[in-house]
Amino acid sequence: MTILETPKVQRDVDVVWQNCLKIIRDSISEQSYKTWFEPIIPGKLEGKKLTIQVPSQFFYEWLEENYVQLLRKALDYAIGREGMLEYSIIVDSGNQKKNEPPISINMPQQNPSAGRADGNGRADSHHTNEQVRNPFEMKDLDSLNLDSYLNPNYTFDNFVEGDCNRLARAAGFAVASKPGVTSFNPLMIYGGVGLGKTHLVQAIGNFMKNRAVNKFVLYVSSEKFTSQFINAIRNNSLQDFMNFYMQVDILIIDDVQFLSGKEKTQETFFHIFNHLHQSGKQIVMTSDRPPRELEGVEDRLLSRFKWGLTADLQTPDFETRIAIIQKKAQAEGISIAYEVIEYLAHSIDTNVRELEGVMISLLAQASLTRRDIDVELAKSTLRHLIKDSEKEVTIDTIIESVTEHFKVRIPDLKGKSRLREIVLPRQIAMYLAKELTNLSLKSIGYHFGGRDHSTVIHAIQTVNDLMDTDKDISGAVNKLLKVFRK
């Protein structure tokens, strides 16, 4: 009898959890579902209490911060209003895994933070009212004067959220709301140039500073930190330097990759990092690459960079680029036709900084020439900004070169004609756009009469095949490529 009961119990808990997942999967994106719910293992079901296994304390806190209401809704469906949820956290200790004592909650309620919150849900504060002394005021050093060095224009409100940055923004807001309390300590934000790293971490700093005026928030670049460290050595003030940084409540350090190769600076930062982390102070960092790819940084420092959460910022997708342009236009108090916004979003897919730079130039051009902002002005502005010693590589210059070579009209190339003398140049132009630009297939299709990405894929494959079998076409394509690759 006992042999049969265990599988039945397991089937019961599996059924309940699958019913929960039905509700969850319909309420969030596929990526979020795979990231936060697929790793969960149903544990046991005791009456109305469901136990689930989660991979880490961080994982548990993230669920509590972001999905507590959704989990409540799922429990209502699978068990009823009396349903309770219990987390069993798996801790990885070397090659052996053990379960921590389960955490039980009767949802919804305040996030249980291991005694870090009082009865009103406020985080404990060990900060005294003593004035923070700046030792640099007494030395001939690069004084910080207790200035946070934050740009007040960088806020969460004007940081445009999209799939490319959602995790980083959510983690940043969680840290800003509860500095030093969550498992996101340190918080490492990484990504390429112009994707919004500095904006996001300064938004964290501004939020903290405005919310807790008695906290000392400091934003500093790694170059500035290194420069101050060198000045401290030169002036025999290294202990003052250390004391100053150890009084910071929230340290935000930008571009930590520039600490590479600076052994003494890294050693000092290591001690500051340890002190702040052990004191429950929040550390936020940015880098142009993930910690595992940072070369010239000591292993002991890299291991600490991985203690908390590492989140990346990716190149903004089309929808996010649309939102960024609209936000910028709104901030400037101007109205731009949607066709212009769409053209810009399809034409610039590198980073946020370049997108904003084009917007500033476009507004300046419109003001100086007293012209309305239309697609033609946008095209003219883009051609003016793109630097190329010979031929500008844009979707428009590619189309112009192809139509000149094949003696066809641009409206025909972008139109619906199915004549071979039009279709082939159109396919070659799409092929060149894929080879010579960073535009997505969707954006390439947009510039050819709004065709979808499958049409672009077919065109590229067709040209590839023809280049292997038709010398004339191969010659024409290579000739056009040389125009842009001189």
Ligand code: ADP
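Superpose the two forms; the largest set of C-alphas matching within 1.5 Å is the rigid core. Predicted, not measured: the structure shown is a model, and the values here were computed from it. Positions refer to the first chain, counted from 1. Compared with the form predicted in complex with this ligand:
For I79, the Cα coordinates differ by 2 angstroms or more between these two forms after the core has been superposed.
After superposing the rigid core, the C-alpha of I457 moves by less than 2 Å between these two forms. L45 shows a C-alpha shift of 2 Å or greater between these two forms [criterion: core-superposed Cα displacement of 2 Å].
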Given for the second form:
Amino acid sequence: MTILETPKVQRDVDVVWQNCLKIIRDSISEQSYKTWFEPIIPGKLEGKKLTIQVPSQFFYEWLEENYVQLLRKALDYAIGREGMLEYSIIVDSGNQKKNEPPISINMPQQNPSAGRADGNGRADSHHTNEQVRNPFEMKDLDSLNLDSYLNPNYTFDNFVEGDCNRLARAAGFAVASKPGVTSFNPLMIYGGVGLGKTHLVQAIGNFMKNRAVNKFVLYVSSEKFTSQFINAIRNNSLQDFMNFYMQVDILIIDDVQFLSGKEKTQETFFHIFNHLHQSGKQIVMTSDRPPRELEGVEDRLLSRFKWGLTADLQTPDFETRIAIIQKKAQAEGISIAYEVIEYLAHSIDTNVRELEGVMISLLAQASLTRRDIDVELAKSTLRHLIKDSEKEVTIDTIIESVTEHFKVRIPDLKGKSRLREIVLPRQIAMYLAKELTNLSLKSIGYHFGGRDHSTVIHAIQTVNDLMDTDKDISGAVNKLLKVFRK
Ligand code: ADP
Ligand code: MG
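One more: the block was the form predicted on its own; return the form predicted in complex with this ligand.
Up next: the whole complex, starting with the chain shown before.
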């Protein structure tokens, strides 16, 4: 479409759209707002009809599917009941600006069969070049599962959804359903260790592989990519390497932070990336940090990362931890009492991998010792694991050291006593738990006889105040802190 409005008219459009955004911003999360509404450009206003420009067909579908009521509400507010909305789709989904010239790429050899993406993001993709050798078949690479490097155990079905991963999962699913066509290209998933990045992107790969038979899906870790690249140089087969990657329809590259500081590898990846992206192929990446924090990654590559969608995975909250434990138990075909699940979810708050590790040990313990899985067994398993990894800061070790120091008994500390000689150590233990672990107030309360989070807050405040006013207490607390912060 063309925009030929006079400035005044353009102003009206902007005002109307800003009014719409006011309503929208208040109704959805910051992340959703950024993802779905910031990229929209107000187009024109004809009478009561507002036209907005969206980056792709998929974007339009998503808005219609998920935000139609919200948009209605916004129009009611900004224009009135008769307000109407029309979409105009900007054809080139890759570029932000409509008139940006196509990115020029300078490659050793262009794959002649790859065409430019048209409006539907489709491109022809015959794999005619018989000469191309698969770098996975090149020397020193393991021969397992040569085709895609996908582990079929990672699926969407067994990826538990929660607030911590909702956007990433939804985007992943959208991409898997319509590779290359959504505005999520590239899709960049980031998050700390053990939070499910590999699981999620493998799920995308598996889903696509099962659906689209003639699509070439490839999963590769950035380390593997780097070592293949180095080998290709050594063996004079860089051409094969490039040609191979340029035939991929869906490239999943895991842990791109490993490309940091590897200039030549990045350069090559950059060419491959541009080629695939321009041919309407899907690229999915993961990283352990957001793109802006990737040090030693060239700016031009970073700006490419920003074309699509960046979605993060966060530490699972309590409810999601419960759901994950239940799902894993179910997958193992065992039933675990809810109180044990609750105990685990309250005690492990780092990441999903650790949660899984504890469950595996717990199951092993139970079957070795022929014991039922109960809270006691969970406790001792946890204690063993923690000893092994020499991370002795746990809620139980904190409680133990406090009770030793103040010469009180553990059941009293967790009990109901209101005697000052019990209350103070209890409050100090809660304070230490907050200082030394990542446990939530709710989880800390749970470990102290099921107290609620306001009691924990009160305890922390009391100790904070006493630390300023009472030398004995600040001395004791600091001494205990030192024990753990060696
Ligand atoms: P990362 O790649 O972020 O380090 P992984 O994808 O390897 O993490 O996940 C670690 C483990 O946790 C895997 O076994 C994975 O299956 C599991 N996991 C992570 N997130 C979830 C989830 N939301 N639901 C179920 N399992 C999960
Ligand atoms: Mg991983």
